[in-house]
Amino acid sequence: MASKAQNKFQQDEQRRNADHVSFLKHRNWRWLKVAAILTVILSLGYALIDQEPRPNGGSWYGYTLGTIGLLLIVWLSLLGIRKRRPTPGSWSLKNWTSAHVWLGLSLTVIGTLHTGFQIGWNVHTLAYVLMLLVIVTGIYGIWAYATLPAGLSSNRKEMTRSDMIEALTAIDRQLESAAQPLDRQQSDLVIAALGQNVFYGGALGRLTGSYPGCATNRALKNMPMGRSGEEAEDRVTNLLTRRADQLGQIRRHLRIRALLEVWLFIHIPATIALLAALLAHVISVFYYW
């Protein structure tokens, strides 16, 4: 029994630690090494061949990387089934996910290979150019995945979105009074800065963090500043500078959501092009053999 309850207390610490290690450097970084080898032997293969001219998509070898980077591509393409069905074991969702990242790069190699550096305007090179993009598009979301979830965190200071609203809102109301004792042109800086939407801006302004249009700026950069014995304007400065702050970390949140994610708006609709494309591949390379 003690031998027993021993073992599997060490598959729970195995399975904890692994919990805690980075998708990239599962199972001591084993994805990495079968793409590093099988780019290697790939590699050696086509500089090996004595042939003339050199294999291109055309030859044996072209057809057996053709093959290799079809398989791979509709494998890889698999994972968004793949996360709504997650499973431990050696095939859990972080084995699939490290084997789609390092078998995904060493495309790179292989679909070049298999084109034999002979690039035109036609439906076979818009199946490579459109694998090119969905790698870059999946670097880029590696990137954001590894680096921009601390910033998100530490901008939030243990706040919700939601909670960020309403401290917002709660700012709004207090602003609201007092702004009553203001002349009209001033009145009229607090009304328009309130009454501008939290997310305006679009997509673009989501993912630049710019808002030249801001109307809490523009009233705080035209509210007058210094006048003795102004409690209200002093109080209205004082409100605008913390509505401006809340709004900062409001957009913030907003940016770093958007870099989180905007590469999936072209990662997925480019593999959805990428597999049509190679339909196509395929079907023209049998016609015409």
Given for the second form:
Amino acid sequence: MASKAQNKFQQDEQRRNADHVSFLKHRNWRWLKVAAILTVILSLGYALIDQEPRPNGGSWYGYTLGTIGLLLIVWLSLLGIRKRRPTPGSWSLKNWTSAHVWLGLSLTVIGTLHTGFQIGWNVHTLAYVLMLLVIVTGIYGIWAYATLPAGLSSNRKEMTRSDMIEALTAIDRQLESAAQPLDRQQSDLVIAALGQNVFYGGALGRLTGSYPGCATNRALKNMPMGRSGEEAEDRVTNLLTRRADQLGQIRRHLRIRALLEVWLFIHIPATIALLAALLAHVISVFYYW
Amino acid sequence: MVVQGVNLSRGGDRLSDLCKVAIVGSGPAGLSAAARAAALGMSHVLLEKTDHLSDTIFKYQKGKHVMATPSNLVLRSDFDFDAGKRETILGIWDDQAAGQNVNVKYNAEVAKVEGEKGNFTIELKNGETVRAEAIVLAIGTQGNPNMLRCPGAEHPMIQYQLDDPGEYFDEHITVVGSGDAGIENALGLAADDAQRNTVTILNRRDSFARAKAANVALLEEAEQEGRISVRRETNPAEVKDGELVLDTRDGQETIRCDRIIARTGSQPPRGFVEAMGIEFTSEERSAFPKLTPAFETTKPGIHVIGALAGYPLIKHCMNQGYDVIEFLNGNEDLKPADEPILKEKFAVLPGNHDVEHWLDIFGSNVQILEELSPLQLRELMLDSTVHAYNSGDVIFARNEPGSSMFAIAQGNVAVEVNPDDASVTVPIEQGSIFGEVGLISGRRRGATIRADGPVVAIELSRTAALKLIATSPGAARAVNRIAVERQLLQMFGSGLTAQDIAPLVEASEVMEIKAGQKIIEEGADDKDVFIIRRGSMIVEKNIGGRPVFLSYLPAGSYVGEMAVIDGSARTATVKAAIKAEVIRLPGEEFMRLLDAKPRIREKALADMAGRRELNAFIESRKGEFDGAVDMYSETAAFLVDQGLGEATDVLLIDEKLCIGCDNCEKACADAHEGLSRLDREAGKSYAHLHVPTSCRHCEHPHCMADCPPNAIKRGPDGEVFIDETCIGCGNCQRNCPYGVIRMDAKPPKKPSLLSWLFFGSGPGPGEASYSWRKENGDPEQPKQAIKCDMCSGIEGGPACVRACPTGAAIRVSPDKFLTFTKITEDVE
Ligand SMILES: Cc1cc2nc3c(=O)[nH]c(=O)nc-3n(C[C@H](O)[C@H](O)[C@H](O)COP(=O)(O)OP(=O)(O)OC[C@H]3O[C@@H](n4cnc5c(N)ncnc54)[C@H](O)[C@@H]3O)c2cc1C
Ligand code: HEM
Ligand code: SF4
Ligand code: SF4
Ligand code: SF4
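Form predicted together with protoporphyrin IX containing FE structure, per the form predicted on its own context:
Zooming out: every chain and molecule, the one shown earlier first.
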């Protein structure tokens, strides 16, 4: 009993001694090394083994490459499930992601060798292209993961999403009463600004960060610049500026989040299509054999 | 005398007569006492301050689910009580009070008690008096709200509570008090314009420093919008009909006022109780009145029961109400209601003896229990465990977490002082204690302890041990002396005996150090050595005019020996990261010990070399990487500020890696009944290092401080967790300085992951939305406190860390993380 407790203690102590290490260089680049070795061995095999009648998916070596590739792809797809099942078993998603990225990249070589450089308008090539699409989006993904998070954190300034929305609501409440004394045209613009959905702009606005129809900016443009001497107007200008700033923070947040996620909208559907195409590919191969 | 009491009628019209017992306070304790008195036909009166029964429970939020813990305790009362809604319970009690002819006198706040046993005169606030032979005080711990300190403080327009801000219209209302309660009341009164109230809030100072930032922000917003008039540096000067005179910075001013809400805190009832001549066990805030087994205080004839006596659970209160009246009625054979629980506890002990037998042995054999009354001993045993060990059994092992303390009732134990050689042992004898280091420092066990021959030992939970130390000065002294001695022995490893260090123990002094206070100042030439026994310290050095963080010292380490050994001046400053306790060892005594024991000197020299190197390293880096050293210092200071100084296991997120996917939160929720115990976005950051809102598993958890059922414990892996006996009172949530505890009801089970993936059924992975939980959940499910349990029992450890795809989330211990390399290393 004591020794079991001791083991657990040592495990915990090891964990508590952790450091922040990115998934790319997890365990001292372990999965990069595995993927590199796998690629080198399979390429050497391709170059050295005499394949009859010519290198393609149909030779025994081609079958070997195909099987490895297929298994890899199926395993890579399982990340989607793994990610969402936190409890059972002792595993780390970071380890999985690390392996996913590096082994996924090795598929460019394995898959290509498997084709034997025979490309055409058929279901086989479709599977190959889909695979490349998934990989290319994956590469964008790691670029995004490596470069964007710092911006997300500096933009947040310790505010949570709901803090940001609350801050906006607080400004809005003040704007509502401050706009009472304004003339008709100005107060209509303020009302329009208040009425506009915080998330207005759709997917495109989110990704590009440009919101040409922003009612807050429009209202702000219509207020006199600088101090007008009118207390009510100055108050509203001031509040509208604060509103625009707050919206800016929310929109930058949404933009970075969108850039971090957008590729998954191709990566995942393309994975599903790829699995379907692979099924067709495998069936047709055996059917025509 | 007894006969006279029984024959007196219970009618309210005879109150001026001497009744047998006056019960003060109609909480569960007082009510149950009154009910017993009524059942026995004893003349009694139940005096209640308010116009309803049981004010503390009356004030719970509407619909609160009241819990009946501990479940193994039988209820012994003429009133019923079972877990259920506040309204149901109060309803039953109202009915039973009427049905059982309990003689309640409402609006009868006791102001003063005079006289002696057999003839007390109780003066009520409204001037009436009540006479009784005996008094049972059951006034709970709520205390009285502070009154305004100005003429007119008795004016009827002043109230101390605001139940429903929605019920006041067209009034000029002034709120006095600048804490959260006052601000929340003011905001509530001004929330709806349709009520047309004119709300003013007075603050004695010019800022609202005592209130939560969020409340202050809302108040300032309301002020800007003109909904609330906020008057700073203003005091009430006089209350008149319809008017309030104010003392402002620019002189006096009178405002219209129809209602005053005074929220200036409350007075604990201790002063009121002491004024009756009742003594408390100590000066500590947590002390209780001294009591006999029959709940009698040091003032004969006055008894104290319930929360005021230190029993905050409703069931305990009710049982005591019953018992105290039985005792008063001359029933001397009554066994306390906890007898079956103790019996069950003691069943593991050899020899088939009864509870009395063992209590006797414990009380007479164990040094620290000598001063306890039988009642206190029983209570202590309820929070403790007893063990019987065979010769050679391991009682606890080195490095196990544990904050309990053991006392040896029979037999001896052996301490394995050398980690590498189990045969080197030091004995601890019958009557003494061990394990106190864990209790005091919150750190892991320093050595393995085995039974040497058959042993009967008592394991006092942390709460029980702390209560003991607070109530028995003798126990406190004994624990302290033993702790200092053992800590010294442990620090120097094997080769020293208690005799060797006796002079050092004699000369040592335990000191309380406030957060930020310095114990060693760079450049000074004092020679004392300090053992940090609780809390932690940081070491700083002045380089180029700025303090540079050198290292972090957790409890159990010692500092200051360099100066003693080589006679140099202090090379760095050492100050407390959080409130700490140190043992000061006078330099000369320490020197003498080192002279006598060359082996110890060697060890000290080796430790010194390590620290010297670090200093030299930082200093050498200073020239080249000015930025890195500054960054390190500032980040370390930030982390200490975020509570790392008292943490054992803390979640840190590197925001250069975090993609904001919230997979950590989702994993936490899915691993724990569907509720997340961490809030990733909330919390502070510095230089992209983020400390999210998640439990730090403090060495001395603040959350444990007043948990009525003692539901917060430290688990086998060092985790602080809350068990299912939580009654949902919210005390821990208020006591945790890091805001990591949430109160929520256990959500319903979700459909499986696959059926979500393929059929879209259920809310998917992670914490379900509030609306989904509300719609699908059981509305009767009580709200309980939930917090991180470090994923204890889950294979692979913390789910939040394992679920992070990028490596942004790690859980670390501060003494490992607060180092130059860890903090300054850049991730890629
Ligand atoms: C939010 C919350 C939730 C809780 N939930 C639970 C739970 O679920 N289960 C549980 O077991 N415990 C719970 N508790 C603890 C429990 O409510 C109290 O410990 C218990 O009510 C104490 O009972 P008592 O009879 O000692 O005193 P109280 O219930 O505090 O009653 C004291 C009474 O004395 C009156 N009084 C005070 N001073 C005077 C005076 N000078 N003259 C006359 N009368 C006076 C007061 O008005 C009051 O009615 C909870 C506590 C809180 C704060
Ligand atoms: C054919 C090969 C691949 C397949 C089938 C595949 C499939 C998947 C799937 C199913 C997911 C889970 C997405 C989700 O549920 O959120 C995923 C995630 C991911 N993939 Fe791939 N992938 C492949 C190749 C790659 C490559 C080559 C890279 C990088 C160079 C990559 C990078 C990633 C990353 C970074 C994630 C996100 C991990 C996370 O956020 O949890 N993938 N992939
Ligand atoms: S809940 Fe709060 S006080 Fe308790 S251990 Fe965790 S961080 Fe410390
Ligand atoms: S350690 Fe476990 S319980 Fe604690 S926050 Fe992480 S996932 Fe939640
Ligand atoms: S799982 Fe990791 S990357 Fe995702 S939000 Fe949590 S810390 Fe950030």
